[in-house]
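First, one chain by itself: the form predicted on its own, in structure tokens.
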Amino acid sequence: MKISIERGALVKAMAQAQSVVERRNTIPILANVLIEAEENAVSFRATDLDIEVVDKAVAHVERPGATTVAAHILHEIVRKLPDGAQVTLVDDPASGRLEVSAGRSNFSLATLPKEDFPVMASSEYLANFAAPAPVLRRLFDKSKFAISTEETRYYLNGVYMHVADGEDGKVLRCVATDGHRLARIDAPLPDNSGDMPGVIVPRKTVGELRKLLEDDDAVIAVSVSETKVRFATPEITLTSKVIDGTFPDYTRVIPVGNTRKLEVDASEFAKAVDRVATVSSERSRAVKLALDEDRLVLSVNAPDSGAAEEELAVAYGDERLEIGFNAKYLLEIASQVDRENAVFLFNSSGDPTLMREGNDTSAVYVVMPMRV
């Protein structure tokens, strides 16, 4: 095999395929990226036997081949490589080296047989649709803050991808919880993916996704078996397989009867709860929210260190409230707002809390509170 790549089309190929492949790996293969040269595109494939990713890049190629080479050491010589430069790759099976070459710095890299390489088995997919990249940038980027990283509850350590009943009839829903804190996001249906199964996407899997998702212009192939999810760009496909369990049936945990609305300045709320938590060196540390007419006054009190207290002009109308919620999750919360207003559902101080945006009910979040 012997190619020639632009340095910033291999930058980008090889920091997408070292982000799948585990540091520490007990099998020496699955450190290496597999290099597949034919006719004016270079692949390359990584893999942790759970997600596989394949990178196409354009290159010259004069010796179609193939062969696998450590992925963190390749990524490392070509991030360091001036911008601009050419790099030629040459693999010679005879002495099991890859000679990396541009301008005057020369590398031989060791490798191993290409046909030790496992690439993950292609499985039937139920339903295959095509969806914009900032849908589901929307889906996955405003619900993956609430996945668990508890590992014994490990079906909820993935986002649930699934088809559902929303107010106007069938969405693509997108759901995440730890049992502390849960977000259900909602999408218009795509054509062709009403037979979708519902799977639950790992964690690992989605910020991998994340990078296929950057270009607005961008349309992603998504392919979804019971076992199996792929994502797919021209250059770039994602496969992973599913967390293999049942998500527990979150509508359960969704209050419906909450009456006590507080509207506010969702970025004011923010940097309120932010300061006032300072005080507080645990991180759980819980901030009370005490509620009256149009105003709110959030306080943290931490015997140790000291206390905290700050007042915001709100709009509710409802009877007096005093409610405590871990600082953290409502800051996570509060973040996800991209429109001006948070609007707070309540029912007492011993129920979950609803949030949503504005009016906007395809992004719903639920808080549960704390003692204070």
Contents of the next structure:
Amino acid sequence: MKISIERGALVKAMAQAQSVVERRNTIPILANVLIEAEENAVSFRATDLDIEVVDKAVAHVERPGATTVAAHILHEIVRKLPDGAQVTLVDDPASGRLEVSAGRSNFSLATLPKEDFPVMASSEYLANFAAPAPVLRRLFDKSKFAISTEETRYYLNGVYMHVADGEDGKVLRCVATDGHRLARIDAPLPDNSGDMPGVIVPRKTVGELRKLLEDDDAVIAVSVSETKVRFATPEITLTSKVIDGTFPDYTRVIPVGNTRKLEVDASEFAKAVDRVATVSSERSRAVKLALDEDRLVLSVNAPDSGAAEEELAVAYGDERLEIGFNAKYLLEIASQVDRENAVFLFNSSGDPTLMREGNDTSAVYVVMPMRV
Amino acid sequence: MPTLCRDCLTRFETGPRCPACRSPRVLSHPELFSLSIAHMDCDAFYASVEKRDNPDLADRPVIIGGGRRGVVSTACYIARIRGVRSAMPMFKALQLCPEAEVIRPRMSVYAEVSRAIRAMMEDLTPAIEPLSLDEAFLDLGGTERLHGAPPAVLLAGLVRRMEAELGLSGSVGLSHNKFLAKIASDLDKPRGFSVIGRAETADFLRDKPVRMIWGVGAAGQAALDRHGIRSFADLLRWKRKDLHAAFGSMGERLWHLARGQDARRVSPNAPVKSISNETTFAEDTGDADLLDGHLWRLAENVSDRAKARRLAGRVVVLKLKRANHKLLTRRLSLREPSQMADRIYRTARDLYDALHDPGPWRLIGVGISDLVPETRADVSGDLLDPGAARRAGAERATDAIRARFGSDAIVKGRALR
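Form predicted on its own done; form predicted together with its partner chain now:
Next comes the full complex, this chain leading.
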């Protein structure tokens, strides 16, 4: 194999590859990226056995071929090369080395046989559809903060993507929860996605997927099977196993009878929460919300370090209510609001609270209160 | 040689009897009045409390422990004559001593007595390090001027006061470090007072078995055996770096202990790091129902103690021992710290189920660690487990009933398994 590739294209491909490769590996080949060169295109394939990413880049291929080399090292080398450099990769099967050269820099890297590289088995996809990048971006960005890290409830360690009944018919829905809070985000159902089985997309996959969604004009080809999900742009294909488990019935968790309505400017609210929470250094800082006729008093009382209080003008017309929340959770859900006011719907100080943006029910958040 | 009468606390120069009260309980040692690290251990504590509270039991063998399948937690000295030992399975203890009175432990009573003893110790020094309800290290260094008497006198006074005011006896070990003080208190039980001075340390230790070292159990002993180490004399033959190579940091400690050196301080109110409880089965078992019952009782006991200390744990630990004594521990961080029996039990149960191992087991234990004040515990519920709030409410109500009418006033069916 002998190829010549522009540094920028190589950096992009290697960045994608090295983030999939796990830092600590017991199987040496998994630390490597598989480089395959054929006719003016080079593909870079990396996997952790759960996720596989293939990035195709344009290159001048002098001699086709394939080899594998340590992803982190190649990434580091390329990253440190000067902008605009032309990089040559030459595979020498006799010495088992990959010669990397650019300008006056030369590197010789150990390789492992390409035959040893595990290529993810293909899957029989039950649904194939196209979704605009901004739609997927919204679905995952607004839900991923609620993904759980709890190992025992492994089925919560991802975003549940499925087809659901919305208020106006079927929707493409993403749900994530960790038992403290829940996010339920809807998007119009893309054509041909109706038969999609519900899948739990793992946290790491959500992170990798995000890199495919930066371009507003991109359209992502999505394929879903019972066990795998694939997201593809013309250059990058991300294939991932899904979490083998049953996502809990979240519908019974979303309160329907909450009537006490608070409307508040989300960014003012978030800033105030952030300010009062400063006085507490505990891991889970509790903020108390005291609601009265068009008045909200936020307070934090940390016996060891101090106390804080801030008043906000809000729209609230129900009975007095005092309720506590984890400051971090309040901040996270408030920061999801980007256009209108945040609307909170409370029941009692012990019941889950619902939050949405204005009257928009396509993004709904639930948060558990905290005893204060 | 400095001598002290343990009955009237008179100090004098050598003699078989006290010149003041003629008591033969005298203590002579060249370093008697210059040593200040002590270990005090109550004699058959739980059993002694029961005998004190029920004089009918005074001359009968008494065993404190749970059920036929439980183990002996304390045996009185009469039962000990028959061969009953603590940690012995109850059925075996009853074979040795069928007429023994078996009493379930009344932890709250013992805790109260323990507090009274602690208060007496606090009159002597603030440097007290309790090891359990009935034993503690005391550092009496620098208190001689304050009390106008050397540590040995104060300690003899402490046990005399315990006998007079609480009706309980204890044994004292006095030495120049914790390791030796703990060994000393065990030399002359009950109602003992032993001294190990600096000058005699090396001679004293030489022929003693290394299992005397606190923390060296059956497994540690076996490891030492493999290297041919049985006595302290064996240990002394080892170079420091060889011990380190063979046993790691424990080797380092062994090297010092072999020379009677122990630099650990008596650290008062060393924070409680974990709360745990375990049961050894009379016969190894893999019976899922039986284990479930044990899990619940252990979780409830841990929860009760956590609640009493106003603490909660962030981590639940499950401990199991196989028939071949191989130990297995599994731990899980909770979403938020908890002190609730329900949460501890369910987590331990999840850990057990995740093992997919049918046993049989010889021991099962449940504990919590990473302790935090209870104000930070169970503050928010679980969206996905709406029943948890109701169960927690039921548990608080049950606690209130038990507090008023006794711990057996209300029990879960699960606890009867």
